[in-house]
Every structure is written in structure tokens, then in C-alpha cells.
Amino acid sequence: MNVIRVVVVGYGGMGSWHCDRIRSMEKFELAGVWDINPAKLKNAREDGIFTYGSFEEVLADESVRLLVIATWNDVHEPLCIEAMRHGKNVISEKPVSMSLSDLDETIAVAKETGRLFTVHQNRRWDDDYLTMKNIRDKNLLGKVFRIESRVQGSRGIPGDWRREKGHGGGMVLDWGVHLLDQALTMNDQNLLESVFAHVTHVTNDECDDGFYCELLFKDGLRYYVEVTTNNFITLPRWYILGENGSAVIEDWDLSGKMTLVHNWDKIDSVPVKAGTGITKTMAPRTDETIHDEPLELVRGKWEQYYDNIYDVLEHGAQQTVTWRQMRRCLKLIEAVFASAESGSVIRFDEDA
């Protein structure tokens, strides 16, 4: 088995987090890092790292064949732009570039020089989203009409470049990049139509710091997007809406469940109180027309992803996030920041 030397650009969370993974596989070894900040330098040796004197002398490195740019947003286009025309065949973290434009002169270098390019979409492989997924492709609710899913918290945007305009911050492109490619993933055959989205600036006017979006889909699907940094009561993680029942995930840990309705003709209730008056509608159902079944959990396995590297390089396999599912969810989020800058919804073009 031939063994993949690589180094990872940038040495903050995510460079140390692929780091720590990358030592911990088989089939790739971990050369070094290189990092313009020494301090991360010195962390990095620190932790028994090798580290690079400058991105020329990572360049100039022959046995290595594989970067990871886990830097700032805005120089993730550069920098594996310099990569690939070094021989280098790279892995950008997210977002992959910091627009449409960027991302096709990047793609364009790809496809000129022969190698490997793609992004970490590392959450395409998270229990949540998977567990989602197979309710929606089993069916398990009949047909779904909306889904809805969160992330949540309560301490702002991090103290570091994060909070950056410049530096690509805000929460579109860090947790947004996220959810929106989930939910183009879970429907990557079905044609997005519009994009209506809002964003916040609760805690900083330079960059997003939240933002909501409704995406319209070609089979009727409405899908909603929520992110949110100044968010004291958390709402679930996911929701779901079928013809036949409703499923719920509250948090990372899982915890939830499916409601199934078994007798939809059964529909007479007694009135409950309401507030000042009585309802009939909104009279919750009895236990003989619905019942609750638990979770068919779905556990992701993120190795999955490195293995792909893997047989992209030594087999020529299809590398699993493709440049098709780059652009359009890049295109996705230039759609969210036009529909908040003109307040109208943005119609979504799946060609362009």
C-alpha cells in the first residue's frame, strides 16, 4: 500500500483537528505543517509536528502529494490555486471559495494541471443529518413537505478572525456552508427553485453573526435554515414534516422520535380549552390514532471521506464532493446574501 504524505496549511482548530486524524490513518502520514503565525509553529512542534519554514518549502517538498489549506477563508482560493501548480494536489477546508467566480478560475486550474481538488464537507457525515436523510429516502413519513434544521448558540461569533469580514467570518460561511450543503445534499437530484433569507447582526455589525433561510424546491419541499448566535432557549436540531407523521432530533445527542399517524379517518376530538375560548383543530390526537416509534439512528463514519482521497489518487475513484455540488452550494450562499441584501426572493437558476 503506497502511503499519502501530506501537510496541512494553517495549524488553528480545524488544521489541528485534520492533524490529529491524519496521524492516526494508515494510509496517509502527516510531513508537517506550515502556518504564518510562529506561535502556531511552535504548538505545532510542540505536539511532535514537523513544521515547514514557509508555503515555498512545502511547495518544494517532492515527496509530498497532498495539502490540506485549513487558513483564513479569503486565501483558500490562492493558495490551492499556488498548490495544484506546484503538483499538489490539495483539500480546501470550508466554504472553498469566497465566491462563484473565485471557485471556477480554481476549478479551471484543477482541471488544467490534472489533480485532486475538493472541499471538507466534513458534516455530510454527522449521525444527525444521516439519521434525517434515511427518514426522508425511506419514506418513513410519507411525503415530506418541510424540513427544518438548526444550529444554535448563545456566545456570539468566536473572538478570532471569525468575526473578519475580510477574513471571510460571519455565519454563513462557518456554520451555514454546513447546513445548506446538507440540504442540497439530501436533495442533490432535486431542483432547488428560490431562496428567500435574512441575516443578523445582533452582536456584530461587520459580519453576520445569524442568519435564516427558506429554500424552495422543484418537488414542493421547503427546507429551512437557522443559525443563530444570540439564541438563549435552543429550538430542535431538526424537524420533519411528512403527509403520514413528524420527526424530531433535539440536540447532538440524538434524542428524539418519530409520531406516526395509523388511523387518519378517525379524525372526531373533543374540544379542549384554549387560551379564552375552546379548539376543536387543534385538539391533540388520541393514542389510538397515533403512535411513537423510535429513531432508526444512522451512525456516519467520517473516515469515509480520507478513504475517498485515498482512491481518488491511487485508483482514479470519483472524488465524493464533486465540483457540480461545490458550485452549487456556493451558489446557494450568494443567493442567501442577495435575497438579505434586496429583502425578495432570489429564483434559483441550476444551470448557470
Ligand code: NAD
Contents of the next structure:
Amino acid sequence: MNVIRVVVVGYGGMGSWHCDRIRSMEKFELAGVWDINPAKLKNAREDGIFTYGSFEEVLADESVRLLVIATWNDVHEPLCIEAMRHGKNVISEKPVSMSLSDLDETIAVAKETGRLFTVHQNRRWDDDYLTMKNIRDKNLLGKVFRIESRVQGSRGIPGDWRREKGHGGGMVLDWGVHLLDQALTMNDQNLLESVFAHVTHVTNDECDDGFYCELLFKDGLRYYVEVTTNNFITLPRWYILGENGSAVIEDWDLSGKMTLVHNWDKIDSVPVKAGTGITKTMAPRTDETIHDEPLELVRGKWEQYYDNIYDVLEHGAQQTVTWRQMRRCLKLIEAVFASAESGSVIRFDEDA
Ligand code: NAD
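If the one shown is the form predicted alone, what is the structure of the form predicted together with nicotinamide-adenine-dinucleotide?
Time for the whole complex; same chain goes first.
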């Protein structure tokens, strides 16, 4: 078996995470790291990792076939381009680029050089996402007409480059890119028709500290995405509504349930008191018409991401996170900002 030598560029939180994973995989060998911050290089050496003296030195190391770019967001694109021009294959951390036109330039270089170029959309392997996707794919609730996907923090934007526009800060580009990629991947063949979004600046004027976004797909599915950083009471991570039932995933621990209707037509109810009045419409269903079921948990195998990278490089396989998907996600991010700025619904052009 050929072992692929990898350099991780950027030895911060995510760069060191990649290093740990790469060191645990037989198919890959960590050649070393490069970071512009000498303190980070020192950390790497203390962790027993070889450090390069410059990015040029990394590019000149012919034993290295793959670079993982885990730097601030604004330099993903130039580093990926330079790496490919020097014959290296690249995985970029998310978001892959700051704009669709930047991404198109990088894809052009990938085509020209014949190098692997992809982005680390690791949250496609998250258990909570796969569990929700499975409910939809298997029609466990009947036709799904609404999905709500939320992550909610209470500490604002972490106090570093994520607060600065120049470095590609803000929550749309941070968590948003994950949740929007999940929405699109769950609807890979379902055309996205429109986007309506609102970004927030509760704790940060320069960059968005959260956003709310409603996506409408061709089959009628309305998919709601929310990323916030100023919530002291949180709503469930996932909420999904189908014609015959609802499901919820409360949190990362995958607590939750499905509630299914097995006698839809038995809708008689006794009015219940509601505020200053009574209601039949909103009275809870009686026990004999609905029942709860545990969630059918799907466990993600994130290692498949790097397995695929290996298969692309060694056996000419198709990359899992494709250029089409990368473009679609970045186009959606641009539509989110455009909608927020104009206050209007943006028609999504899948062909652009
Ligand atoms: P970080 O600040 O902890 O680390 C970034 C590092 O990049 C710093 O050490 C910095 O000195 C270095 N750097 C900046 N510019 C550089 C350059 N030109 N050359 C070399 N090194 C450079 O940030 P982080 O939280 O590790 O995030 C890094 C990237 O990983 C971001 O793009 C972020 O969006 C992504 N990320 C992804 C996930 C995920 O789940 N996929 C999670 C967290 C972060």
C-alpha cells in the first residue's frame, strides 16, 4: 500500500485536529506542519511533529502529495492555488473560498493542473444529520414538508479572527457553511428554488453573529436553518414535520423521538382551556391515535472522508465532496447575504 505524505498548513484548533487524525490512519503519514505563527510551530514540535521553515519549503518537498489547508478563511483560496501550481493535491478547510468567483478560479487551476481539490465538509458524517436524513430518505414520517436545523450558542463570536471580515469571519461562513451544505446534500437532486435570510449583529458590528434562513425546494420542502450565538435557552438541534408524524433531535447526544399518527381520521377532541379561551384545534391528540418511537440512529463514519481522498489519489475514484456541490453551497451563501442585504426573497438559479 502506498502511504500518502501530508502537510497540514495552519496548526490551530482544526489543524491540530487533522494532525491527530492523520497520525492515526495507516494510509497517510503526517510529514509535518507549517504555520505563519512561530508559537504554533513550537506547539507542533512539542507535540512531536516536524515543522517546515516556510510555505515554499513545504511546496519544495517532493515527498509530500497532499496539503490540508486549515488556516483562517481568507487565505484558503490563494494557498490552494499555489499548492496545486506546485503539483500538490489539496483539501481546504471550510469555507472553501470567500466567493463563488474565487472558487471558480481555484477550480480552473485544479482542472489545469489535474490535482485533487476539495473541501472538508465533515459534518455530512455527523450522526444527528444522518439520522434526520434517514427519516426523510426512508419516508418514516410520510412526505416531509418542513425541516428545522439549528445550532445555538451563548458566547457571541469567539474572540479571534472569526470576528473580522478581512479574515472571512462571521457565523454564515463558520457554522452556516456546515448547515447549508447539509441542507443541500440532503436535497442533492431536489432543486432549490428560493432563499430568504436575515443576519444578526447582536454582539458584533463587523461580522454577522448569526442568521435565520428559509429555503424552498422544488418538491415543496421548506428547510429552515438557524445559527445564533446569543441564546440562553436553546431549541432542538433538529425538528422535522411529515404528513404522518414529527421527529425531534434535542441535542448532540441524539436524545429525541419520532411521534407517528396511526389513526389520522380520529380527530375528535374535547376542547381544552387555552389562555383566556378554549380550543379544539390545538388540543393534544388522544393516546390511541398516536405513538412514540425511538429514533433510528445512524452512525456516521467520518473516516470515509479521508478514505475517499486516498481512493481518488490512488485509484482515480470520484471525490465525495464534488466541485458541483462546493459551487452550489457557495452560491447559496451568496444568496443568504444578498437576501439579508436586500430584505427580499432571492430566486436561486441552480444553473448559474
Ligand atoms: P485557528 O485560529 O485556531 O488556527 C488557524 C491557524 O492558521 C493559526 O495558527 C494561524 O497562525 C494559521 N495561519 C493563518 N494564515 C496562515 C498562512 N497564510 N499560512 C500558514 N498558517 C496560517 O483557527 P481554527 O479554528 O483552527 O480554524 C482554521 C480553519 O478550520 C478555518 O477555516 C475554520 O473555518 C476551519 N474549521 C473547520 C472545522 C470543521 O469542523 N470542519 C472546525 C473548526 C474550524
